[in-house]
Each structure stands twice: as structure tokens, then as C-alpha cells.
Amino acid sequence: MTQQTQGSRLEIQGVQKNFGDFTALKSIDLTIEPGELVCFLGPSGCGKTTLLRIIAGLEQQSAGQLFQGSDDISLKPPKDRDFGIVFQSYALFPNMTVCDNIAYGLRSIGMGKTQIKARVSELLELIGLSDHAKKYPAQLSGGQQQRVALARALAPSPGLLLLDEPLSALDAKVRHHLRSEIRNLQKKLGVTTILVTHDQEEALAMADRVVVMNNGVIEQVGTPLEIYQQPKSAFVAEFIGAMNFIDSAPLNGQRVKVGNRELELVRPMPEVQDSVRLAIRPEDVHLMPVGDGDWEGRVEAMDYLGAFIRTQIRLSDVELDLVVDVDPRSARQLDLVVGRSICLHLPSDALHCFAA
């Protein structure tokens, strides 16, 4: 069994990055606790990879400081920072065996041959590739190559593990399996880990906390559950999972008007606006037989997605289409088919409200 690694605490204070007139990162403040797996999530160009490269020392910040434990690493070169990194492309040496790839970093820090052999053997067992030690990368599958890249990064027992889109080149089934393996390995070793991805499912499944980024700023930091159930902005609500948006007019107190109807909200409204956007998850909309619900509509489309059916409902008395996710059993009970009239209910506690 591998001895547990003591993960490092990472503090990012006021980090900014400019490329000429373009500001890629705007005053980023973030603390990552020892042993955490934190995911930087966001669309392409949001700044997540730039932030990772600054942490690694591969890019120099324009302003701000970084601390790893009590060590100020703001100006240190990559070789003097305590991290291991795994790239999307694996970056294995094609002319070296699996064994030699994993041992590469250990030789560069001057570890003895006996210790290297023991450490490599330990890591090969940990990633389940003991029988592949003498093979070359070209003889391995994509998933196996990614495991070797992970073992090579972990070999010197770094305080921080950086994963840059490590699974995006793999097919869905391998990706799903490998993310569980990486998460289990990370928990076992206790190494502080930062994962960069644009895949929301990957982030929600693997992370202790998710950092949602957009246009060089942090939109929200929270657990996967907090990010999904309590989005703090319309961007987070829309980017994480599916979401319906409904343009509304605010009334007195916690009430809004949609078409000719008034809705009472449970969650706080933004400061007074001329208009607001209500948001509700497709799985939170309740479908029911005609005559039983608050709103009446017509089934416009149905997509069978395995565990649920994604249904498009056109509301009768407002110009609005809602996406509703319904399980197959409920769909059968309601006899859902395209063209069928249906009623629905929007629970107050499931409605979010954002500035328009």
C-alpha cells in the first residue's frame, strides 16, 4: 500500500493575467485545502487553463501571489514547485517502457535504483498495470496510457497534482471508468488535486468543490450539490445541467408575473429590476393529467434518453416552451405522446430568480 501523501494547501491571491490589451484572468482569489480535489470548470476561453499554467509556473501572472503551504511560489520556476502534472495528450516518452516512463521523474531527483524500483513497482500495482511494465506506450490503450501518465506524475509524491483535461481524448465508457479510478486513487493518497475540464458531468462526479469560471472571473465556488441546486448566477444555472428560463415581471414582495399569472417565490429575488428571469430544472417540473395542474400545455417533442424522457411542452396561454424530464414509468401512466394535452405545476421551492 502506498504511503499517504500529505497534500499541500494552495492560496491564490489577486491573480491577474493580461495578454496585451486582453485580460484573461481578473483578480482571482481562491484557497484549496490539503487533500481536496477541486475542479476548474467553464467554457473554452474562460481562463481555467491559464490559471492552471500559472499555478504550475508555466505562465507568469501579471499581478497577484501564490502560496503553497507557507511557501511563496509566485516567482518560482516550475522545477522548484512541488507538483505533478498530467496533460490531455499524456506526453509519455514513446521510446521508453512503462517502467522507465514512471521512473523518469525519480531519476531526475536523484533517487537510488533500489528505491526507484520499489516505488515504480508500488505505483504499477496501484494503477493495475503490473503486467505491462515492459511494454511501450504504443502497445497500450488510451486509458492505460493515461494511467501511466498519472503514475509518473505521482511518483515523486508531489504536494499538488494538476490534471489538464486528462480524460477528454478517451471514449465515453473508458472516461467514465477512469474518472472513478482517479478519484479513488486521489482519496487514497490524499494528494491535493486540481482538475481542469469543460465537462460538467466529470466535474460534478469527481470534485469536492467546483470553481465555475467565465470570462476570466470566478462565477461561483461550491460543492457539486451547491453548484447544481443553488446557482448564484444565470450563467452557472445555464452552464451546469439543463435549465428552463422564463422571462417575468417582478411584483410586490416575492411575487412575479408570467403572462397573466402570478407566482410566489421562496428563494430571494435580485434587487428590484424591470424584469427578471425565472429558472427551473427540467426534472423539477411536475406533469399531471389535464385539469389537475396550474398550467396547460401540449407535448411538442419527446426524446428517450435512457433513464428519463426529455419532453418539450408548449404552454397554451403564454408564448413559452418548457423542457421537462420525466421517468419512463410516469410517462406511461400519463400516456405521454406528441400532440397530447398535459398540465404542469412549477413548485415555488424549485424556482430560481435572476436579474434579466
Ligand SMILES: Nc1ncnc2c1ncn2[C@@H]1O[C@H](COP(=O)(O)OP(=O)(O)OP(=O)(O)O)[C@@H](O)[C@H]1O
Second form
Amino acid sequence: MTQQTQGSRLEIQGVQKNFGDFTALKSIDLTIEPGELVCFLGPSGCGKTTLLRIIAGLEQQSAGQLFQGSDDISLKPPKDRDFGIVFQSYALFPNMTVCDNIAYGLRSIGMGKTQIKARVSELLELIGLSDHAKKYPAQLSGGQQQRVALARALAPSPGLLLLDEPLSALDAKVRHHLRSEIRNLQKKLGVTTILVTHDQEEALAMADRVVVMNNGVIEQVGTPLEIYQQPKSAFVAEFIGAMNFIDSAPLNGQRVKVGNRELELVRPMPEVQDSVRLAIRPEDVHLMPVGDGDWEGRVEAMDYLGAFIRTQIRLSDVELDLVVDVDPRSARQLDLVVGRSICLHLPSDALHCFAA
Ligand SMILES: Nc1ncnc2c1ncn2[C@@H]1O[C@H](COP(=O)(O)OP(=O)(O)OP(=O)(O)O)[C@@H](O)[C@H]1O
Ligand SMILES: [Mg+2]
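Mind giving me the form predicted in complex with the named molecule, seeing as the form predicted on its own was just shown?
Whole complex next, starting from this chain.
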């Protein structure tokens, strides 16, 4: 029977980090609930690792406070905080067996020999490596090494599990497999987890909530669905999934002008602006036979991506190329080929509108 790890709530209040005159984190406020798996997602250099290191106490914040449960951990050294951590590179002890690697943290908290043995075999079973206990790290595959690193981090049953791009050194197949393994393990143990990644697919697939970061600030926090369907900024819209952007001028009320056409919007518009950016996902644009839709265009390119075909359509009366995803059956019905004229419709409830 697996011992349930007690997840604890983490509160980050007004955390800022300066390196000299460079501000790596501006003012971060974030609460992570017990048992949640939260992904920090954002482009390289946006501050993900810095924030994770501050949570671990490996880096000292320039301002702000951190609480784990009711415990103020703002000034505590790493050894007095309750977390396990896994980095991108495996960082296992090369001269220790799998068993000894996993047991490492248990010895330092003074656990007895018999208990350690039981805990290690429980963890080995959990990560599916019971037959590899006596091997050394160099005798394991990359994916197996990361599983051992995970078991080592989980061994003392920490309240918080911190993972900094733990899968990015692995090949795609192993990465996909480990994603769901980590996810299942995390839910089973109930351990509050933060996973840092710059891979949006990984974040959307694994997270309960995604924290999208850019330039040292949090752009948006939400469930994968919220982040994908209701991006709050053009940055989030562009960073997560594919998105078409269309420059336009706001008119009265919920109307905007694109070229010499007017469009009605359903979603909220930003506060008064001279110009706005409309955005629409490739799968939300409808293609239809010539004569049926609002816009006319020409098929410029078609890429077969398995489940759908990614087409590029050049609109005739505005200077604009749109990326449109179409399922193979509709493509057949429309007799879609490069060079063909086609009509398209932009459903108003699929149009997002951001400040330019
Ligand atoms: N010790 C340091 N001294 C000076 N600048 C630093 C230091 N550590 C990080 N930075 C800077 O802070 C910014 C954020 O770095 P961080 O490592 O948190 O980014 P990241 O989001 O984890 O990026 P990546 O996806 O590439 O790992 C970067 O511009 C980086 O150069
Ligand atoms: Mg990083």
C-alpha cells in the first residue's frame, strides 16, 4: 500500500527578483492549492527557473514572501523547506546504485534501515524499476534515470514536488510516456507539484492549471482549456496553440473594420483603442464553396498533418494570409487543392480581440 503524501498549499506574495539592475521577476502573486499540478510555462528567459529556485530557497527573492501551509518559509534555507526537486539533467549520484540513490534523502533524515528498505522497494515498484535496483545510473536509459530521480525526490514524502524541465532531455516517445506516468503518480500521491516547461503541449497535457509567464510577469493563470479558449492577451493567444492575427480598427459598440468590411464581435473588446488585433484559431475558420462565405480567397499551400490538413489561404480583398485547419473529409468534399478559389467564414463567437 502506497503511503499518501500530504500535499500542502503554497502562497507566493509579491515576489520580486533582481540580478543587478536586471529585474527577472516583477511582482509575482500566486496560490497553489494542495494536491494541484501547476505548470510554469513561458519562453526562454521569462523567469520560470528563477521562480522555482526561489520557492526551493536555492535563490533569495529581492522582495515578497512565501508560505507553505501556514509556515512562512520566506527566509528558510532549502534544508528547512519541505520539497523534493528534479532537474533537467538527471543528476543522480553515478557511483551509487539505483537503490542507494533513492535511499539517499532517507538516510539524511535519520530513517532506520528496515524502514528505508521498505520505502525504497515501494518506490521502485511505483516507478516500475524493481528489477533494476542494483544497477548504476550509467546502466539505465535516460527515461529510467529520470524516473529514479523522481523516486529520489519523492522518497521522503515531501509536501511539494518541484520539477524543472524533467523531460526535456528525453526523446519524444519516452517523454510522452513519462508525462502520463508522472501525472498518474502525482494524482495517486496527492503531492502538490510545480512543473516548469517551455513546451506548451506538455503543459496543456499535464497541468491542472497553467501559469503563463513572460518577461518576469504572470500573463495568465487558468486551466488548460481556459488558457486555450480564453487567452487574456495577444501574447498568451500566440504562445499557446496556433493563432491568426488580423489588424483592424474598432467602430462603435462591438463592431470592427477589416479592410472595407465590418465585423460584429461577441467576445469583449479591449478599452478604447485606435486599432485592435483580431485573432482566430486555424480550426475555427470555416471553409465553404465559392459563393457561400463572407470572404473569398485562394489556397496557397496544404500540409497533411495526419488528423487534419493545415492550409494557407490568401484573402482576395484584404492583404492577408490565414492558416486554416480542415479535416480530410471536408477537404475532399470541397475538392481542396492548391490554387483553388475558396470562400471562408469567420464565426463571430470565435473571434478574439486584443489591444494592438
Ligand atoms: N544568477 C543570475 N544572474 C544574472 N541573471 C540571471 C541569473 N539567473 C537568471 N538570470 C536571468 O534571469 C532571467 C530569467 O532566467 P530563468 O533561468 O529564470 O529563465 P527560464 O524561464 O527558466 O528560461 P529557460 O526556459 O531558458 O530555462 C534570464 O534573463 C536570465 O538571464
Ligand atoms: Mg529554466
